[in-house]
Each structure stands twice: as C-alpha cells, then as structure tokens.
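Shown here is one chain on its own, the form predicted on its own, set out as structure tokens.
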Amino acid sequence: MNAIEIKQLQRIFKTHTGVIKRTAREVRAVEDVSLEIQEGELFGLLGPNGAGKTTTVKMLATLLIPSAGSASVKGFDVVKQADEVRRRIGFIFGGERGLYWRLTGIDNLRYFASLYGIDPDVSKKRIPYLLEMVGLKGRGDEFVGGYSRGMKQRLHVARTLLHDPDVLFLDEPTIGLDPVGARDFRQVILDLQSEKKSILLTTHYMFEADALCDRIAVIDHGRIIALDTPGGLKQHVADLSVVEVETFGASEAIIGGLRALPFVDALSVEETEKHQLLLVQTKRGAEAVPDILAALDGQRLGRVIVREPTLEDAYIRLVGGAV
C-alpha cells in the first residue's frame, strides 16, 4: 500500500470580479492531478506561486474537500473517512502561527497532547524526547515570544509529531529561516524520514528539494508536468549549458531581445537590490558568451560565468522560465 495515492483530483474555486458589475467565474487551483507517494518516501512538489502547490496537500490533510477525483492517505478516502486521515497525518505549514508564545515551550506541547487526546503519562515521556529530537534539549521551559524563528519552526515540528503520525505534509517549512536555522531543520527533516515517516514537501528552494528529495512532481496550473527522481529531472538540460551574467539596470526591453535569440533556449532574471542576474540556458555554452555581450551592449556588467545546469535550471526549462 502506497503512503498517499492521488487519482485525478480537483479543486475549484468559484469567484467574482469587477465593483459595480459582479462577474462570477471559476478558478482550476489544482486539475487531473495523479500521482502515488510510496511508504517511507520524501517526496517533493516544486511549482511557481498559485501552481496548486498548497492547494494539492490542504485537500490531502482534509482542510479543503476536493472537487472531483479522490485521494487516500493510508488507504483512508480524504473525504468519507477524514477522521482517520487526521490520525495518521502531520502538517507544518511556513510561518510563525500555530503557537501561543506567552507559553513556555513544555506548555504549548502539553496544551497541543491534550487536544490530541494523548493520556498525559504518555505526553509527559514523549515531551522530552521530541524536544531533543528537534534540537530544543533544555530550552522547553522558556517562553516562545523569546524563540528565535528558527526554535518556533523546531516546535511546530515536535506539535506535529506529538501524536506519532506516519504521514507528515511540510509546506515550505523553511520559508523566512535565516541560512544556518534552515540547514539545521533540513537535518530534522531527514531525521524525521529516518524513522520511516513518508513525507510531502513542498518548496521553492531548489537546492532544498534536491538535496532532500526521493523523487520529485513539478506541477504549473494545476496539472503535474514532470515527476521523476531529481537526477531523472536534470536529463531534462544535460543537452544545456547556463550562461550567469551579471547586469546593473538592465531594461525590460534589453532582456526581451536576448530572450527572443534563436540560440537562448531560457531565461530567467533574479533581482537584487544592486544588481540583476541573468541565467541563460543555451545549447552554445561557452560559444554563446559574445553574442549574449553583443546584445547587452551598452549595459553595465559584472561578472559572467558558464556552468553546469542544476535541478532548477531544469525547473525553469519545464515551467517555461516562470519564477
């Protein structure tokens, strides 16, 4: 038995539009997804802002009623049986809410067993033990207004395993850490499927989902585009090369151009305060170089370089260069 199958789900929401003259019409967050997720799995799902992303797994921890198609978690329907879907799930969900912070951290837990209806000898053995499995060894009595993010985001996983479930849903759990807090609770992640939980992640970080993942589902309007292991994934622009440029103010107009070259197979532009960087896949590699300058000519640049493509250069080539 798969950890969470997935059989054409679907969710759409209805809304209006215009002030004066309301127009109503139909919005496909999420349309014909399938997929399985095997026991024990890390299982990523990458996709750009509105893809369906949070959409897939609120369905999946029954918080929203797809609607068409079904899913299973457990081999329990999300819809006819939620209530032994919510036995055996965990979601965590980016962000700080979630936790009462005038209480201590051996308080909210406490509070959180007891909502789950856990026998309090079982809570208060099982209390210290995620505490320091979450790397908050010695620091549960003190308030959590006084937590960094990082310490929050470690409490919200040790809530969310209060009740041993098997199946735990992240949704982009590192959103907002500082560097060296989101590497640390990459390392609670693969703890956590070393205990043989299955998880859903979904992330914008490539890198993040790379280093984690099993396999992984790129989904764009709703639809999975692309699932395969993130090797697998990264055959989608062996045949490429990436040109990074560095440019200072380049305009909308300058970067259409180069977009629009025969030989610029994608581009994508990440914008700094002081500068921009242009990541430009082409099957020219290192050949491509002046005539990328020649057609920023003019522009204030900064270094270039020609590297190998990673699993988000792949990303950008499946999502058609979206961000």
Ligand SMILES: Nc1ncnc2c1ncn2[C@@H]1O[C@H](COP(=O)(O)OP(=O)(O)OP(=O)(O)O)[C@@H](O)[C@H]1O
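In this text the structure is predicted, and so the values were computed from the model without any measurement. Each form is matched to the other, and the largest set of C-alpha atoms that superpose within 1.5 Å is called the rigid core. Residue numbers count along the first chain shown, from 1. First, how it differs from the form predicted in complex with the named molecule.
- After superposition on the rigid core, displacement of the C-alpha of G140 between the two forms amounts to 2 Å or more.
- When two forms of a protein are overlaid on their rigid core, residues whose CA moves 2 Å or more are considered shifted, and G222 is not one of them between the two forms.
- Relative to the superposed rigid core, P165 undergoes a CA displacement smaller than 2 Å between the two forms.
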Contents of the next structure:
Amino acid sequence: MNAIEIKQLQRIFKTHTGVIKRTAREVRAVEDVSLEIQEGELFGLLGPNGAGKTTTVKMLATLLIPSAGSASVKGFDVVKQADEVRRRIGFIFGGERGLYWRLTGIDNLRYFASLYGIDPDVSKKRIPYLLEMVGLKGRGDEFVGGYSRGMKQRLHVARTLLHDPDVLFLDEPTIGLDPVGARDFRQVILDLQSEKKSILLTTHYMFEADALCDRIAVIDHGRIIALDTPGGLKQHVADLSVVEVETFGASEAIIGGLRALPFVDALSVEETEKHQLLLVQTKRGAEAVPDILAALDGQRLGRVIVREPTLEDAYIRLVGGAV
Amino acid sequence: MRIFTNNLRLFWDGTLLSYRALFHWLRPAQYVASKVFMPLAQMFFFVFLGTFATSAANAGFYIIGNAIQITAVSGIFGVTMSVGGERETGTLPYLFGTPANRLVTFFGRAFMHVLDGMLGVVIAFGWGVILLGLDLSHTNLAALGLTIAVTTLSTCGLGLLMGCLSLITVNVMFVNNFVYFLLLIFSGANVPLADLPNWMQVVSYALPLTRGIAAARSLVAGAPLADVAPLLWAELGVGLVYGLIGYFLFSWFEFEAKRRGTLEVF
Ligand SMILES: Nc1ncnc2c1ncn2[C@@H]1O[C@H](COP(=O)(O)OP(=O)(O)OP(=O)(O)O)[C@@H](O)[C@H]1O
Ligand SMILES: [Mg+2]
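Switching forms now, from the form predicted on its own to the form predicted in complex with the named molecule, please provide the structure.
Now the full complex is given, and it begins with the chain already shown.
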C-alpha cells in the first residue's frame, strides 16, 4: 500500500476584491496533481512561490476540501474518512503561529495530547522524550510567548509527533531557523525516516531536498512538471555547466542581452545587497566564459567560476527563473 | 469505555488549559481586579443611578439584577474569548487537524467560565450584603445558589454562540460589548420588564438571564424554590438552545472554512 495517493487533485479558490464594487476572482492553486508516495519514503515537493505546495499539503492534512480529484493517506480518503487520516498524520506549517503563547511548552503539548486522545500515562513519558528530541529539554516550563522563533518551531515538531503518526507533512519546516538549528532539524527528519515514517517535505532549500529526499516532485502553476530522484533530476542538466559571474549593478538590459545569447540555456540572478550573482547554464562549459564576459563588457565584475550543475540548477532549468 | 474516558479527559484538560490559554488571568492581580472590583463598580453605578431615579426602596431590585447579570462577564466575555480567541492564536488549523470530538472540545471551552461566573455572582451578592444593605434573611440560600448556577450555565450557552459568531465575523470585542450591554437592559436587570415596549419584552424572554434574575428576586423576597422552578427550567432550556445553535454553527464554521479556504484568514 502507498502511504499517500493523490489522483488528479485540484483546488480552486474564489476570492473577492474591492469593498463596494466586489469582483470575484478565481485562483487555480492546484490544477492537476497526481502522485504516489510509498511507505517510508521521504518525498520532496519543490516549486516557486504560489506553485500550490501548501495548498496540496492542506488538502492532504484534511484542512481544505479539494475542488476535484481525490487523495488518500494510508488508504483513507482525506475527505470522507478525515478522522481516520487525522489519527495517522502529523503536520507543520513553518512559522511560529499555531501555539498557545500563554501556556508553557509542556502545557501546549498536554493540550494537544488530550485532543489526540493520548493516554496520560503515555503522554507523561512521551512529552519529556519529545522535548529532549527537539532540543527543548529544560525549557518546557517556560511560556511559549517567550520562546524564540526557532524554539516555537521545535515545539511544533514535538506537537506533531505526540501521537506517533505514520505520515508527516512538513511544509517549509526549516524556514527561519539558524544554520545549526536547520542542520539539527534535518537530522531529526532523517531519524524520523529511519523509524519508517513516510514524509512529505516542502522546502525552498535545494541542498536540503538533495540531501534528504528519496524522490522529488517539482510543481509549478499547480501542475507537476518533473518527478524523479535527486540524481535523476540532476541528469536533466548533466550536459550543462554553470558559469557563476559576480556583478555589481548590472542593468536589466545587460542581463537580458546575456540571456538572449544562443549558447545560454538558462540564466538566473541572485541579488544580494552588494552584488548580483548571475548563474549561467550552458553546454559549452568553460569555453563560454570569454563570450559571457564580452556580453558584460564595461561592467564591474567580481569572481567568475565554472562548476558542475547542482539540483538547484536542474530546478532553475525546470521552472525557468530565480528560486 | 476508552472513548468515554478519553472524552472526559479532553473535556477536563481542554477546559483548564484552554481557559488559561485563551483567557487573561495569567496575572493574578488582573484576575482579582476583574473578579472583585468590576462587579462592585457595576453594582454601584446602577444601584445609585436606579435609586436616584426611582426611590431608595428599590435598591434591592438593582442589587439583585446586577449581581446576577455579572455572570455575563464570564459567560459572554470569557466564553467568547475561549472560542473566538483561536483565530488570534492561529491554532485553528492545528485544532481542526486533530480527531478530537468537537462537541466535547466545544462545550469544554465554557466549563471553567461557568465556575468563574458563579464565583463572580457570589462576590457581587457579597458586595450587595456588605455595602448596599441587601437583606438575605428570608432567602432560601440553596435555591439562590441553584439559580446562580442555572443562570450562569444558560449565559455561557449564549457565550458559546457568540464565540462562534466572533470566529466568523472576526470581531470579538465588538460582539462582546454589544451583547453585554444588550443584556444590561433586556434582561430586566435595571428596568422592570413590564415597563419595556412589547417587542423588547419578546426579545427579553428569548435571552438568558431574564428568568434567572426574576427567579432570584422572588427568592430574595422569600419565595420557596417550587415557585421559581418553572423559571429555572425555562432558563436552562434557553441556554441549551443557544449552546446547541452555537455548536451547530461551530461545525458549520469548520466545514465552511475548509470548503472556502478561510481557516487562516484573520
Ligand atoms: N486560502 C486561500 N484563499 C485564496 N487563495 C489562496 C488561498 N491559499 C492559497 N491561495 C493561492 O493559491 C496559490 C498557491 O498557494 P500556495 O500557498 O499553495 O503556494 P506555495 O506553493 O505553498 O507557495 P510558497 O512557496 O510561497 O509557500 C497562490 O496563488 C495563493 O495566493
Ligand atoms: Mg507554501
């Protein structure tokens, strides 16, 4: 049996804008998604902002009713057998909301334990165990209002593991965590996977998806545009090299000119405060460098390197823009 | 059996923890102030205003009316916060993502406020006796206690409904104040019902508190429990109707929020 089965799932939102003259608008958040996620699989869902990742996760977590299509978790339909699904899933939506700030960490967990109908004898042992697991040992007596963002996210992880769910939905769980916290968290995810849990992870960090996921689906405009192992996705760009060029204040026109060059397969720009990093994908490898530099003639340049493509480059080629 | 004990625990834990999570007695001083001085202020205001406008002989009318009405502080403000506050905390998706029995979760939210509300009324009666000369020597105190309990329960029923409305309309404070002030006049706490226009009397009898206040006045005047029993049954019934409407609204809200995708809109 697959842990998760999604068949032609669709979700359309109807929203209204304007106060006096109300105009209805349709947002087709999830257009057509079909997927099967196996038992024990760690599955990544990648895609640009607004691609429909969170919407998909919400439907699987029984928090949103699909407009069309169906989905089941552990063989239970997410609409018709929602309670059965809820007993078997845990979910986190990255961020710090969704906890009772006026309660201590432990009391938050106690409350959710009672909502999940967990025996107090069980939760008495499980709560300290989970607090230790997420690195909140000794902080459970403090009010959650005084927790840092990362601590709140850790508490969310403990909350969602209270009833020992088989299937986990983690929507951008490492967002806003410091590098060490994020690394700890990735370790927690791997530990959970070794406990044979099936995990659906969404993230914008490509290296994270590369390091963790067994398979990855890239979703854009509510449709799956690629589905493969990280290695398989990288094969899409195996024939390419990436030339990274650091520029300072290159204009749209200059960048557009570069993008139009025949040997440039894809170009994305990472902007930071001080400089821009142009990521040029090309089949010509190092040979392309003189032509690239010629196209940037007159610009102030920093370092230039040529490297093998990563999952991020495969992703950029697929969705065709900046991450 | 397991389901029963689970739900009992959900009720109890939910009741205690949600009370602390969503209501404001984190600081004891704040709690004491709202419990002890707020009733006093309301009693003073209406008793002196009322006796000034009518006659000193009517003090008891205002004391009893407002002492019972104090239960709405918990029943309306408290309960509404305990339901409607979920929006503010952003916990609705996590709450609705659990398989918890919604009926138990929902009514559990009100329970602490029932106890809290009764305490408030007792304190208010205390002020009435100590500072305003209320005479309880002819009163069947057990019957008065029962009246307080029943009226508090029924007011909490309305509070549950209001809590749901505040989830839907996203304006807790407005709903709270509106209903609280409505009750001050419609419940007959400060105006004899017979002096209200007919349409207002119809509304009065559709609200909790009205019959409870009438029962309390009779009891203080020396009536036996049997005389006010019909009032108390009706009071309980009114509260139950509101509570049930609230519950159905809560279920409807959950369904609609999932259908329209408005669970996190706040
Ligand atoms: N409750 C809602 N009501 C109306 N529109 C919505 C709602 N939720 C999502 N949308 C719209 O649906 C689309 C997909 O949103 P979704 O949150 O699924 O994207 P996402 O892939 O999770 O993006 P991100 O990476 O930014 O988290 C967006 O255009 C969004 O505005
Ligand atoms: Mg998202």
